[in-house]
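Take a look at this single chain in structure tokens; it is the form predicted alone.
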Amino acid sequence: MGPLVPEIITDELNLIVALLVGVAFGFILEQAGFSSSRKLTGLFYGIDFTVLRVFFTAGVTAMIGIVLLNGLGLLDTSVIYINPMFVTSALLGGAIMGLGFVLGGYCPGTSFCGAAVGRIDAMLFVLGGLVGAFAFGEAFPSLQAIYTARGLGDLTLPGVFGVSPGVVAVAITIVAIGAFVATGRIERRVNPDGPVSRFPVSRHRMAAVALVVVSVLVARLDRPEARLLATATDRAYAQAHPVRMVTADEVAFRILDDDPRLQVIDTRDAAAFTAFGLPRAINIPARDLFGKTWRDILGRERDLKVFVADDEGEAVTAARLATLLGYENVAALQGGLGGFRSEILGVTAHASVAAPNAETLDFRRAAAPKLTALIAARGAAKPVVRTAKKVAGGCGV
């Protein structure tokens, strides 16, 4: 449900949907044969490898949709929970779940399953794991060090191998097409009346290159944040698309007048902010303005979002990025934050300055001091730091 919630789908609507993705899931697995111990231990037989067929093929599914939802820019994968990876307590739990699924013939969410179809021995491997779920949690405080040895965090393959998420579902999906070739040439010799004696081979051969082909095209999509940033740094489309320019000096005045609808972005990295930063002003670098985490400041259409950094262009840049995610009143500061120091800050009474009209010279001699003091009041604002809410989800399966 990660594009869904909270926008489209409450939390407590997202419960009940949950509940009804769960029996349609259920019921899938039980018209696959699930349900069936047998079925299901076939596999470390080599007689029947219908699990791993249809778990890779869900794999490969939701890995291309993914990543084709991202590439298109309806899914944020920023919000997509990931379950922390520690080496240890993987290796144990993994070896304790072949294990035991060899011996019952169920892994918990296919236990589910034949329990809910009646099957006695899936009702007594559900109790079996009520009950070892009950012992772990008893035992956890002990347990915790060994638990949490060697954790390496959000692991992704992307990320360990540098590569993008693409190049990842196009090779996990040839893996995926080998694996059935593989298996379906063992099942042939161990079980040659199994169910891959009843696989049209031409159509499932022509099925492999639609969907290789497929992930391929997928895979070369741009980034949806590749794609903005290109535009927003677009000559052409700049010129097309003019950002407004807020001066110096209406800043400075909102500033001191204490406009509750101008919000000022600092742009800068957080260095930069936590040396110097003008009163209000909230640190958001352009590399944030992807995703839900600053959209509650960010979405007030009522309020003028000021975008600032050391540099006019990075400033206009940045306003234009948020302007094509679909943000509304967006402006940037002409000057950059140095003409500001330069034009209001570093103004003196007998300093000769150039100022468009003398009533305006007046104005930054009087603001000088005023903003000067609400700056060292600020001192050394450490930037607010936001990380996206997870959805968590997941199956057990």
The other form holds:
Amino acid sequence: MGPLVPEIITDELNLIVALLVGVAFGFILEQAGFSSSRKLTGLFYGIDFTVLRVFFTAGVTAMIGIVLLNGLGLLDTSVIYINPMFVTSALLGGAIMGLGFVLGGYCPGTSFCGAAVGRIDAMLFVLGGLVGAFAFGEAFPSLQAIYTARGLGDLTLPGVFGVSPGVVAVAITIVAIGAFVATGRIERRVNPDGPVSRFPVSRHRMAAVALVVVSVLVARLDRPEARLLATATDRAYAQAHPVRMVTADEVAFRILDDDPRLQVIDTRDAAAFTAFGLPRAINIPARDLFGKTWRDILGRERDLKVFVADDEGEAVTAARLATLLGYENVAALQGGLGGFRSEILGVTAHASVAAPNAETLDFRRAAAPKLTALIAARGAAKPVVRTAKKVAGGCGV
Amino acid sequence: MRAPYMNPYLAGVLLGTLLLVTVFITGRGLGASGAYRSTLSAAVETVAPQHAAANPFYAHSPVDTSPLKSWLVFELIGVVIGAFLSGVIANRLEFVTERPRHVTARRRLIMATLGGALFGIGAQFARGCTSGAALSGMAVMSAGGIVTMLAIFGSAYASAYFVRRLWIPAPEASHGPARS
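Please supply the coordinates for the form predicted in complex with the partner chain, as a counterpart to the form predicted alone shown previously.
Time for the whole complex; same chain goes first.
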């Protein structure tokens, strides 16, 4: 599951990836004409909307791709870098950059392309950029208040509008196509010999329709979590894919045996887990099974991971979900925690709970005080709260 | 003979695919202006280490390595190589100041430097430029990235008219009444 950094691709190798990505980035920008300041600024005078076409097509392509990979369970979007939202500095910085764009004719990435093909103005733009950043850096201590004002964190458009990423993807795709059509008309009028005059219109119409269809199809894939949960709770699926069940006796025996290959996973909420839990159990609510947060523990193939919850059904659902997510050696506690309490811990008090045989009854009688002591020693254990570790990124670092 | 530019939609699909692959592999998008900060941090640390230590702007992590050993610096070295290769293939390599005929080279170079400086300042405020904030931000549906994008293009369009003589010649009398 992506991103491949840092588990599969190390930080050192990542720098080689950066170099290769850069080569492709520079090549594409130059091929598209972004090494020319006159072509870039043509955007602002209605002469040449190439920049807008490349930019929006790239943004929409990557956006739909990310929704698709997430929908297929191939990319964990909860850990990728989201540019944080600081309203004041985003607006102020953007306004300053816009003025810099029309005066200088480049933006930072394109200025490096222009410099690479020998444009002296682009080289000076690069130099100017360093001077500007240095000026900002020197003034940084007094600018920090503006820099961090009105911070809203990793805010995304689906979060702002309360809709799924798929809906946002379709909406932005339609806006982009609308912009292509509108700017094409402007360009035809302002610059009849401009690049748009050489476009085969019917093919572009077909491409636009295809793009909308693709984005709608991808949007329907959205929310893999909901889909997997539905499968995990589906009765027909459950019958076809039974979950391995572990008896309370086996769990008790392995806990007392200090079996290193046993991992008890409690799926109840944090409050219930703090109040009562099995020794050495860890707390992972079912919704946290998605993504990479607990992958290190869940991915240990040789460990038997026993899901426990108040009732058996909940534990089975969590175990089935873990299996659907590709984890192996997963089981659920038979009878739930309620069963564990009455059968094992309450063996003397609940004489009515029948043990299958005398041997088991002896085991339970011996185990109950030891387990009770272990549970008491555990005390009110607070669950370890893990939040997904974000990838560092963006231009600030 | 210079090769024609690539179809913009094709270039866009290629660029978007590259961005997608980058996010899939590294969890982050493309960028450019962040390399300014890394380069400056390295320079200031070398020249005036105490001065650098006193200003959080020059701080970087991990502390014990050079700030030049950063993802964006390596990426930008790649950008220069890639653009150069493209320029060779398309026969576009030329050591020249690109300018409209009516603008002097001196004026164009001053404006390029000034524009660069503004971008240098603005990109630090906005935590990214057209690549890192606008394009990559759009791909991950970041509200911050999209607000920055709207601010860049809004400001550029708003000021374009006032500096139009940097790019478009004044209409000549022989061409009839002046265009609006």
